[in-house]
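Given as structure tokens, the chain that follows is alone and in the form predicted on its own.
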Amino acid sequence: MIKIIDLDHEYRKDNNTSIKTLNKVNIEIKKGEFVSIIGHNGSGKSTLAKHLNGLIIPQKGEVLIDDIKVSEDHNIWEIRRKVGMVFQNPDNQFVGGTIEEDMAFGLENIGFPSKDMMGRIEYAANKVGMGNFLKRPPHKLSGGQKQRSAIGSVLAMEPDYLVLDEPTSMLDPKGRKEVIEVLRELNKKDKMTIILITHFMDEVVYSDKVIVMDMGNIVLQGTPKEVFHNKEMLAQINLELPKAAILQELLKAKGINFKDEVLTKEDLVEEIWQLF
């Protein structure tokens, strides 16, 4: 389990002043969930992911990972075991001329043995749909192939969790498709915890947990069916609504009915087809 405990952090400027991007932030993730981390650029979700596998130490508060402690330095090896890291930009994570060494990359740095390097990598790779590019060089893959293969390097060596800073925000809608689908069935198969942190309302529905943060605060928290009932607050902090839940709204005016909330374009297409 994550725990994180009344997490404060400032940013200090060249003026010494400062400026608070974590206000008492407090959120338990249990292993096996799917948790998104929604909010606008400057809500504070990136710095919060940063103290999950300690790039950030808590400057108050604390971040606990299976009761582990990342404010103390000597546990800093182990957090990093545990949480693996996807970033936003796939082009800066790679270290290797194929995609095959750069999974390889990642396995050394941590002792794996040699003998039994391939078939991590080859399990890996499968596991993100991308056991057939090892040979690939990252500038000959489209974005979402990059992404699923900085993913495939992080599971490579085998985190109990995964966090993912924004790792759709510069990938067209196939790739972010791709990347959404290889979550979910890492979550629903593998049960692996997955973190992610988006500003795509649409990314979220697939998720058991659903943190709203502005301005360093968390604002609502829920399963998303609830956290989409709260339009209002969403709309004070520039949130809308995924395309299916507004094409609902609109329809529910025309007296259009449905038997249950819709949440994904897939569950809209279904109750529209059953009432024909």
Contents of the next structure:
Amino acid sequence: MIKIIDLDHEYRKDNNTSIKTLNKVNIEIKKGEFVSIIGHNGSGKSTLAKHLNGLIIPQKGEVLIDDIKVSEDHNIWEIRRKVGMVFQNPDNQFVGGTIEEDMAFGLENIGFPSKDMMGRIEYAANKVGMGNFLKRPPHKLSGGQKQRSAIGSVLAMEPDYLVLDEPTSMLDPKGRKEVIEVLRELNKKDKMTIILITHFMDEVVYSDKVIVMDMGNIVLQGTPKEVFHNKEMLAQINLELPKAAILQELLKAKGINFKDEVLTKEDLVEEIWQLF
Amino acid sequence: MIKDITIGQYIYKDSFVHKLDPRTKILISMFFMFGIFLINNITEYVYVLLLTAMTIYMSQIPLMKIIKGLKPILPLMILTVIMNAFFTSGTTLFSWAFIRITREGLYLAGFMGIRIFFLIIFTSLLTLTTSPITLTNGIEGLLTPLKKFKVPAHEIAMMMSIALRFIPTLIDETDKIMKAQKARGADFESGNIIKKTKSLVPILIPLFISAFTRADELAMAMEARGYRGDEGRTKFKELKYRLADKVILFLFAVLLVFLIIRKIAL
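Let me have the form predicted in complex with the partner chain next, following on from the form predicted on its own.
Below, the chain from earlier opens the complete complex, with every other chain and molecule after it.
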């Protein structure tokens, strides 16, 4: 379980002004949950993510990963092993010359026995559907493939939690879909805990919990249905609804009555065919 | 077009030479380099030629590839030969105005030419049969004993392999920046050499800025994956001297020692 308690963070812009990026943030994430964190640029969501594996040490408050304190220096390597992180730019997190070398990089770091590495790499690569590309260099892969192998590289280290900081924002729609599908499957099949930071509303509809951030504060928290029901609040901080929900709103304005509010295309289809 | 640049000249083949440990190949290339300067008679160069030909044959690298690799070095070779021919003192064979060619000069020029020729062929065999990443591993392996003298062997190898990894990425980026600047009317083709060089500035500056951003993000990604230098680190591909490596290293070492002793004795 991840516990974030009263977490504050501010950074100095210059000597006189500092900007508060996190303000008394409290979050609990249980094992096996799929949690999405949404918000605009500068809402503090990336800063929050970097706290989860000790890339930023809490200035005030505490982050606990399975009751291990992130704020204590000697815990850092254990925490980085428990919490895997995937970043935004697929190119800038690819360390190895080929997929297998990149997947081996994390294993080398944690002192994993050499003779067992290949097995682990194959296992992780198959999880993300990259098993047939092990010898490929990064520049011969599409964005979606690169990002999937980045996920694989982290999975090879067998983390307990997977944090993804806007993993799809530099991908084309196809790559985006591939990555989200991999994440959903990992969550469902392997009960992997996933913390997805994004600004695409359509990506959060499948999560168990959605956390909406704005100006360093958590403004909304709940299931996707609960969160997207709060239309006024979302409008206030300029966040859109998922595409299906927008369409439903437009149809409602035309005088069509629906039984339920929907978030996904499938649900919307389900609603519409029953209308007539 | 810029994308066609290949990094290194590695050609994949399943040969005996390819399978040798990279450390063996680096070491025997160095032995060869020293050895070739200790030889100075034609018969022995014939032996060297046979040795080189045999290595090429065993490496399964097409001969044309090797000859192609010699081309860029040709001017340097010719220059060395001419310098040696003109500026060595000894018994004059031929003189005209200020030019004087000596017998010793001709000998030296000939040997120099042959030496450079073999040197290039043998070292290019090293890069033709060893992938850049294996080569880096080999260099790390050879430098490891020097860690006692504070040589940062692991760091050097890590830097080299990251540099190799990012070359295609940066070439791609250069291509994009060039196109973007061309779209805004930048002109890279016309003008003299100074103007052409100046026109590269609008490419280099964005390229540098993005390289720094990349370095920053990569460092963070590496840290996030538990990187902390070579402390407690294992290796994915461990280097191992096999019997063939040991035999070849031994033979080359014996040969070199023999050549050195002969040189001193004479």
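Here, rigid core means the biggest group of C-alpha atoms that superpose within 1.5 Å across both forms. Residue numbers count along the first chain shown, from 1. Here the structure is a predicted model, which is why all the values come from computation and not from measurement.
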If we fit on the core, is the Cα of A253 displaced 2 Å or more between the two forms? yes
Would you say S18 moves between the two forms, meaning its CA shifts by 2 Å or more once the core is fitted? no
